[in-house]
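First, one chain by itself in structure tokens, the form predicted on its own.
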Amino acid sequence: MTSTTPRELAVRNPWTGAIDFTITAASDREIADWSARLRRAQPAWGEASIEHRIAVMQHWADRLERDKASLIEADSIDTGYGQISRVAPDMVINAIRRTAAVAPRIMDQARRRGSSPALPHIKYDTLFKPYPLAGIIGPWNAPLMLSTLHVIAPLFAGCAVLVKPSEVAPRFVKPMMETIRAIPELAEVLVYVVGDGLTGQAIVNNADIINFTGSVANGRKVAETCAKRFIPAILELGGKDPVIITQNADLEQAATAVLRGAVTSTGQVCFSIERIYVQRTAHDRFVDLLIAKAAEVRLNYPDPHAGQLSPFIFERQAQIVDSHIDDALAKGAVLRCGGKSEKLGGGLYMRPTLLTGVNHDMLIMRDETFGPVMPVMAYDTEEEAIRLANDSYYGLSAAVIGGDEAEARRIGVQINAGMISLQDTFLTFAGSGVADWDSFNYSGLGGRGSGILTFLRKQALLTNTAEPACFIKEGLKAVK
């Protein structure tokens, strides 16, 4: 399916529930035109020195700092005034500055120069060629942050970048483009467009490398299209993150960590804690502590700037979470606090919700929930806990809280997930840009970390410093 004519898309305000914003989705022709324009500008950007690109990106970071208030306000409307919107610009600014500090070293260390060990008179040198056009397709749960963090590595690498955030949360695009237009050289190689899945499909059909963040189902479609075009796909997909809590753990601290890891941003984070395994002798005490801490969490209603939990960003997501709770209760789970979503002032809210008596026959322990739900399951042995944690077709990240770091590490290395938080949860952001990791199973494809080298193709130059070999005299023997 293609899109050849402009289409108006309605956008819901998650805090009021009203449809109060519209966007015009970019058509296939517009995406093709933007792609051609960006490709024309990319060679000058890619051939510039890394120091030059660093200077431009630092300038952009300064501009983002200056316009932070307008970016936060636009993103806050998209997220129902979620806490993540208040930190999103700083996350991006800090990521730009961190990458600027390490980019020259990353590229220099990756370069290889020398003489061939087999034929010493042959010198070799590796160069890097950026993919001309990187396509970034972002999700709705952290719209500004996740759409923009992913443009940093390809821009430092020398790519031009075309970005499409989710049509569910597109309001930040206007103030973001204002920051980009303020830096003409950057505006030549970085463009945000708005649209839905058809617009994203057009980007996949035009770009040279794709970074997609979203669901497994849509990620599979992107991967199939990229495979047909023989272009790389970096896929950051769903998660069903487990946490294992041992009998030796400090349960007070564990409950604090689990609550934060499970309900931050109303649980609408790919690496939220969604499965909690507690050693049986500690189970009841831990549950009591978690219930008490959950009772202190407040909704941001009626004051959007107060409280910790905002409404669901995507109306459909509230329905999915409710269905997981219904399925669990129908199969014998016990609701200990919280409950299904409730409508307040037009927004769909859910209080921290704790379930016990859960098992792996329930959706709440198998499928991505993406809400502030904490299903707690008891285990008896360490081997059982590891088996349960690995009983998933996801493998994004996980956590272990033990009596000490050694115990947590011993368990953590046996979990099939890309990033393991030890003695805490939700540490994935701390690893971004400094630690490389891969998603396991259906949670994605392609590594995460600094990312610059991902957007560079290697080119080898081989120079013969001796007389060329004579085929007639030497045949295929190496020249001595």
Ligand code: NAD
The other form holds:
Amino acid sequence: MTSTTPRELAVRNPWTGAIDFTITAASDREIADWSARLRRAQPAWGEASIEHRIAVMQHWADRLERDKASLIEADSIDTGYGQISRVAPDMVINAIRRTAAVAPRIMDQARRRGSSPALPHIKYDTLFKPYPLAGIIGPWNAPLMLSTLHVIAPLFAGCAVLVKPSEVAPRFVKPMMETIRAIPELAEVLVYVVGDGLTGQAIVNNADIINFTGSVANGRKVAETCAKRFIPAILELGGKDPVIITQNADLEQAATAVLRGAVTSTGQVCFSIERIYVQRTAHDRFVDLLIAKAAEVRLNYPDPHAGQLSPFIFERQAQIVDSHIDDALAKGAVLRCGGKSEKLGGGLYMRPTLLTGVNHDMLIMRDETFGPVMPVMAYDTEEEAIRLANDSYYGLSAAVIGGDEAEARRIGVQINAGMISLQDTFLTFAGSGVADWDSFNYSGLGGRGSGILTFLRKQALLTNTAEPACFIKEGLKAVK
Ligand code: NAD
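Given the form predicted on its own, state the structure of the form predicted in complex with the ligand.
Now the full complex is given, and it begins with the chain already shown.
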């Protein structure tokens, strides 16, 4: 299926439930036109010095700083978030400045020059050629932050970039494009378009490298198209993150960490804690502590500036979370606090919801839930805990809280996931941009898309400084 004509898409406001915004999805033709235009502008950007690109990117960071209020306002309506929207532009600005500080060194260190050890008269040099057009496709759960963080590395690398955020949360695109248009040189090589999956497909059909953040199902479609086109796909997909809590853990601290990891952003985070395994002797006390802490969490309703839990961004997601709770209860789980989503002022809210008596036959322990739900399961032995944590087709991140760091680390390294938080949960934010990890299983492919080098193809130049080897006299001896 393709989209040849522009289509009007309705956008729901998570705070009110009203459809109060529309976008016109970019058609195949428009994506082809944008791609051609960006490709024409890319060589000048890619061939400019890294210092030049740094200067342009610094200007953009300054402009984002200046326009922060309008970006925050749009992102907050898109997402229903308070605090997360307030820090989203800063995350992007900081990432641009951090990358600017290290970009020359990264590119310099990656360059290889020297003489062949086997044939010292052959010199080699490695050059970098940016992929001309990078396509970035983003999800709805952190629309401004995730779409924009992912443009930074390809821009520094010298690519032109075409971005499509989610159709569920596209309001921030207008103020974002204003920041880009304010810097004409950047506007030549960076464009945000709006649209849905069909627009996304058109980007995958036009770009030279794709960074896709979203669901496993759509990530697979993107990977298939990229494979057919022989272009790289960086896929950052869903998670079903486990936490293991041992009998030696400080249960008070563990409950604090688990609550934060499970309910931040109403659980709409790829690396939210979604499965909780507690050693059987600690199970009941841990559950009591978690229920007591959960009771202190307040909704952002009726005052959007008070409380911690915002409404669901996407109505369909609230239905998925409800269906996971229904499935668990039907299969024998016990609801200990919270419950299914409730409509308040048009928004769909859910209080921190704790289930016990769960098992791996339930959707709540297998599929990504993406809500503030905490299913707790008891285990007996360390081996069993590790087996349960690894019984998943996801492998994004995980957490272990033990009696000490050594115990947590011993267990953590046996979990098949890319980022392991020890003695806490949800440490991914702290590791982004500094630590490095891959996604395991279906949670992704191609490494995290933050590295400049990912967007550069290497080209080797080999020079013979002596006479060419004579095939008749020497045969293949010279190139042993
Ligand atoms: P989604 O797959 O429904 O959509 C993601 C984006 O892909 C949207 O922009 C959508 O329009 C587009 N799209 C849909 N079909 C497409 C296709 N066939 N070709 C190209 N583009 C297409 O995901 P979502 O519901 O928006 O996002 C939530 C998911 O994203 C969750 O699974 C979450 O865990 C994951 N996520 C992962 C990370 C990570 O870093 N691993 C970060 C945030 C979110």
